[in-house]
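Only one chain is included here, represented as structure tokens and corresponding to the form predicted alone.
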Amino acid sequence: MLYDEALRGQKETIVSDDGSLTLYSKEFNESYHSPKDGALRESLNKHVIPAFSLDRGKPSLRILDICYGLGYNTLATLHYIQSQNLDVKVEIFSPEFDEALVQSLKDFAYPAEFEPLRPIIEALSTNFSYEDEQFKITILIGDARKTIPQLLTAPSSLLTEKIDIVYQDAFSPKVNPLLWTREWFADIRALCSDDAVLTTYSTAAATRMGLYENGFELHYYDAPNTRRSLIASPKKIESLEWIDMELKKVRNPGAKSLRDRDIELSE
């Protein structure tokens, strides 16, 4: 793959300008959340709430969150359910390769909003799973490309009914590809209910070429106090500003999706 090992573990705290605390990673030489934004800001404002606002108010959701990192989006989650007093069952599947990482979030310096889902982030630390009557979570822990295709794969399945949320937030196409190419998306519709929402705050060329090829409807989204990001559906979202990729296929030809077949890998 094209992660490089020796370097796992070499990470900075950063404090980001909402006050909550993030990382560097020295293996991907990036942060895991936009500085500028805020590590909170980002979770709620580009994923949490814009996916809860588009839902059809289904009693239970199945939410892919890609990847675990920090835990951000998932506890953003259940803290925006839990603040708001919905009446909603959820169910969490979130792959991740940084075991260690996982492990050390016991003792991260989470937000204050944080503070009553210690007991869940100390569990997922310890066992990577969490269940009580109203939330079930589980990281997979291992490469995203094998561990999210057997999500379906029968007799084991551990998703018996299709996703309705995916926060596609993981490290950025330049130093992650892998999880930004036509072949992921694929695997990723795969997965997806008819009526699905997809977030993400890459709003690059290859990003909709791929996501568009798959069947996704795409839209811009602006939150307050963040940079424009996307939000896909196999459904056309009215209430967005749907993009018209049509033409600007017509106008810039030369945009292409990634594929797996274009990134070397190394094993």
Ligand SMILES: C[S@@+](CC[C@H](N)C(=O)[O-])C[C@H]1O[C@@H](n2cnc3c(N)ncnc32)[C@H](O)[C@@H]1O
Given for the second form:
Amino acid sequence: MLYDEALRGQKETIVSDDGSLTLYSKEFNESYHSPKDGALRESLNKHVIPAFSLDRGKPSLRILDICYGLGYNTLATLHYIQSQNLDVKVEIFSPEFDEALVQSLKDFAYPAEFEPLRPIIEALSTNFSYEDEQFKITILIGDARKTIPQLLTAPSSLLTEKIDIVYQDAFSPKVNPLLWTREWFADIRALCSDDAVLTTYSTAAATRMGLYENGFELHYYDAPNTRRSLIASPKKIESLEWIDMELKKVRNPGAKSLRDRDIELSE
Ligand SMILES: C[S@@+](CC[C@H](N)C(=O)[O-])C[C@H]1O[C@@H](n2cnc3c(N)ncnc32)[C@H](O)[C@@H]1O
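Having seen the form predicted alone, can you show the form predicted in complex with the ligand?
Shown next: the complete complex, the earlier chain at its head.
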């Protein structure tokens, strides 16, 4: 095992560099956010702002938030929409297998920006879902490798239209490789619309290969006070710095995507 299930639930609180609180997971031996980038700043700068600045003016958006964790990406999305007065309806699906963590979040000391979202935080923590006229949020409790493909196949298909935005924000490929493999990205691609945007903090060669092998074009994204991140989309995005993956493959012929079978064999 790459991570230690016996330590599930064991976490420590960290004050990140922008003053917002995050946790350190003893199970995965990793923090939920980059302490240097700051939890709220990372969420806004690496995920929410890039995704919404590439918005194609759709009146409604479907978002996959991988994985819920402390819910910063989901909550920062709602905060951003409200603070920018965006006239958009949003449906968010977010897998998470740590049910006890989600249940504990009604007592988590979130940054002041999330204070207006308190009734939503409480509903999500208690019922794993929330709905009003503008926002619909479903936390999919269970293993993301099972719940994500089920979004398309379940008889009561939860997903009626394809996904517009994916926040790929799992623990790192080193400690949670099953959420970064070629097969995982194939499941994600199957859910995405042809102009979907996937945001991720991982710029590793294996991450890029896994996305590229599933038909994603790749781009770098730079935001102030945050490390460089990646934006993937089935379509090339002219306004961003495109990564020529064919050239990268010539220069680094040993670069490989992570594969389910290699990880399963090593466990
Ligand atoms: C880096 S944290 C996510 C941080 C989150 N985006 C936030 O803003 O707080 C990764 C989360 O993935 C969850 N996780 C890890 N493997 C999973 C899996 N196979 N299925 C569902 N959740 C998983 C962990 O319990 C953890 O809460």
